[in-house]
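Take a look at this one chain, the form predicted alone, written out in structure tokens.
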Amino acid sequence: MAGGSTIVLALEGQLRLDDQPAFHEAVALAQRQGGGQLVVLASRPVDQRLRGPHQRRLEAQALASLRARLAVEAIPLLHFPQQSRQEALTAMRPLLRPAAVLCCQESRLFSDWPLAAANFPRVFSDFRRRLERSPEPPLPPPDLSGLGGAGQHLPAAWLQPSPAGAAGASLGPPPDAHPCDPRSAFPFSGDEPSALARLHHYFFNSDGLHNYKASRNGLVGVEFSSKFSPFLGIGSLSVRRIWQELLRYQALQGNTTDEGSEWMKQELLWREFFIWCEQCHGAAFHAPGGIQGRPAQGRLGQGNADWERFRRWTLADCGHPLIDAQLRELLATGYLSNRGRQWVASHFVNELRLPWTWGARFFEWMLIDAHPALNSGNWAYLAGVGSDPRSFGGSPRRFDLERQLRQYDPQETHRKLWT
């Protein structure tokens, strides 16, 4: 194979064609070379930590869809799920010496620091107030015509998902290995077409966005919230595409804002805040003391009794019917509502008196939409060591679960569904 004419594009966990600047760079580079060919690489992202069975199922669906779409242009998608980009390139070197290697980047509203890193705010309200520029617009899907043909002499093992149990096998199951639980609030496939269809439905074919602020604390069903986060978590949907479509929705309303669309903007900015906050604070962001640097509380997490409480909690057997119902939903589907996550984290920290980092790591493994920065950011917030402005010098938030049950599940619909 002519090494000077091949461009490798590493997906780095971004499993879509829409709003992918690196794809457009690859197209431009191939055109400058005159007849360059493109190879797409799906390896283990450098910063990826934990990815459990539910999220891996969505990832497999997204990869299968992307592989089929690239195949239309005869562009190969090479699969090295247990190897980093550099390890995969080393393994490929005997047969493939690319002229250039380009890398996709995580989907963010801002491609560089929205505020100066040196004095990045520790609380969200300061972040939102100090923003002086708008998120960047998304790019359309690239025109990949004429870039195929580089996979003709590559081993079949590189071009197909590895069979389960084989040496070097995929970390995840085949797309249809574990059918979705019929009770799941996220019944969708993880691929990009499904993500874009959900986005269009929620914004333009339903009252979902209009009612978002009022309905977002629901517990049962599909339509009480957007369900965008699992697609964002595996990279099959761009957050800048969501923002752009949100602006289009508001324009169709005559540029009159409603509570639902404005609240959705705030939630997207929360996502951005946690991602940049993690980058600002590094390891401290995930440490027991959080960004506040608080000392560890007593002897938490050191005794056998703590481990036993944690073990029972991971089995949805902690003894509180409301919390156990939430955990049963998490175990069965990988999904948990925004309100349910807050209840579980508050109970874990305040009632079970267990280290928040234990709960955060388990969530990162189980959640269908897990993202390290968002997961740790929210857990640290509830544990009183993160970005909650009330917790600076004070105690963490503590939910009255019986009151919450009366307010959000008065008919015990969720508890009955997950008993």
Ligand SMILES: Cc1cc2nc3c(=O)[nH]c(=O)nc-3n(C[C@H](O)[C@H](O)[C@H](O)COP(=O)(O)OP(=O)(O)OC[C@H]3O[C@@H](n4cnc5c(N)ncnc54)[C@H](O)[C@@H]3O)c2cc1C
Second form
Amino acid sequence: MAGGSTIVLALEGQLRLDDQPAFHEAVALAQRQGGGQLVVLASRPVDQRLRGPHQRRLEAQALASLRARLAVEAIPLLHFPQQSRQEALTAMRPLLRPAAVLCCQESRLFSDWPLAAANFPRVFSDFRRRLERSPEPPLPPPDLSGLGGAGQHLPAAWLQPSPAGAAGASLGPPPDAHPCDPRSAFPFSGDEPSALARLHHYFFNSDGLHNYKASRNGLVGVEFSSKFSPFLGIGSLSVRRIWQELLRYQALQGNTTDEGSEWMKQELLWREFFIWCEQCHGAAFHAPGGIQGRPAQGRLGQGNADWERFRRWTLADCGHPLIDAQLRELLATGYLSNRGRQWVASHFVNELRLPWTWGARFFEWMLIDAHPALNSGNWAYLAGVGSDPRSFGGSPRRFDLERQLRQYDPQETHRKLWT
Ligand SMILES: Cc1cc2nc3c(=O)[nH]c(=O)nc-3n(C[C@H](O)[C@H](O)[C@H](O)COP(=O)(O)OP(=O)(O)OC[C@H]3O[C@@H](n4cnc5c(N)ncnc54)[C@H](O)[C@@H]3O)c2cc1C
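Having seen the form predicted alone, please provide the structure of the form predicted together with the ligand.
Below is the whole assembly, all chains and molecules, this chain first.
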């Protein structure tokens, strides 16, 4: 039986060592109790819905990398993908009674309400204008030396990294079960070193950030936007690390106004806004009437014809060539540009006249960067029930797809690539 001085650290979906306050707490606790052994637990985070194939592939890559890095210090990583933290701890109890259980938190710019919860703004511009605090700085990776050794008290099956391991303690599908499509705009591995390398490349080793304001509406390729979202979605990158590197980039520019980096700050604040907005509104945030509490546009989506249109849409066969090309990219890679997502969602609500919650749920399964708050927040915005100020008391915004195509893809590069 392992116990006594064992500290369990539950990752709660945050698959990295950088900027993890709970790891620092574990080190401090071990020091206070005169020593200790760390066990890292990767269970299903509270409230996490089912993850689809693309996101699971990244998750497996991030876990394999983290497991190897912890193994250098002889710290075991146990993976209970189907079980919550509490269920995993209960399953482990006959053999492991920890002195303490510490939990990682999702990476956010602010650890507490950036604006009073009671008066939280419904629109982004109010959120940004009223922010008075600066984002909090990241912590460095922890020094875990001397915290290893707990693995020798645990059954070998719990320590197996492969699906051949114990029931409930496997890594799920191996990383290569869903190989990356060569056309993917996200050709990276999901692990933390890859995330930090991408961050460094985009900010300092390329013109990516400098050009971001002009390029971010691109549809094809790797460099038109940062591609941080898949790393953020599985917690292999910290948003505070991104913000700090942004400030470092701006300092290196001599603090002259750099449109690219200012725009990037804006997008990271959008992420923050939706995360806190979801926390503020709870279930209403994901409900058909959204935070406006109004009936969703369009019909209720109960008839057979609606189901059929939806079924065909999930197969990238909705009949609109531009949208079908976007959906084909989504199915094959899990990634879709922000502009592409906007087109697809707007078409789903306004032309197919299907309930936005159906589209959002399908995206959540298929996206390589699926994040419930960001996904529902954006879908509800486009469905006219969320935080789009133009939609309050009015209709959802409607994209003129032919015009959009002329503006953003006049050569039809995207459609040709995904036909
Ligand atoms: C219908 C719809 C569904 C979406 N679902 C998700 C989702 O499940 N997960 C997700 O991470 N993003 C989602 N987004 C937001 C956005 O499309 C992606 O964050 C972005 O395309 C990811 O690529 P990137 O990291 O290269 O973005 P960049 O343009 O480089 O932006 C940098 C970061 O800013 C944040 N960001 C950018 N745009 C938005 C936005 N509109 N809302 C909130 N944060 C933003 C993201 O964290 C992103 O990684 C959705 C957008 C729409 C329209």
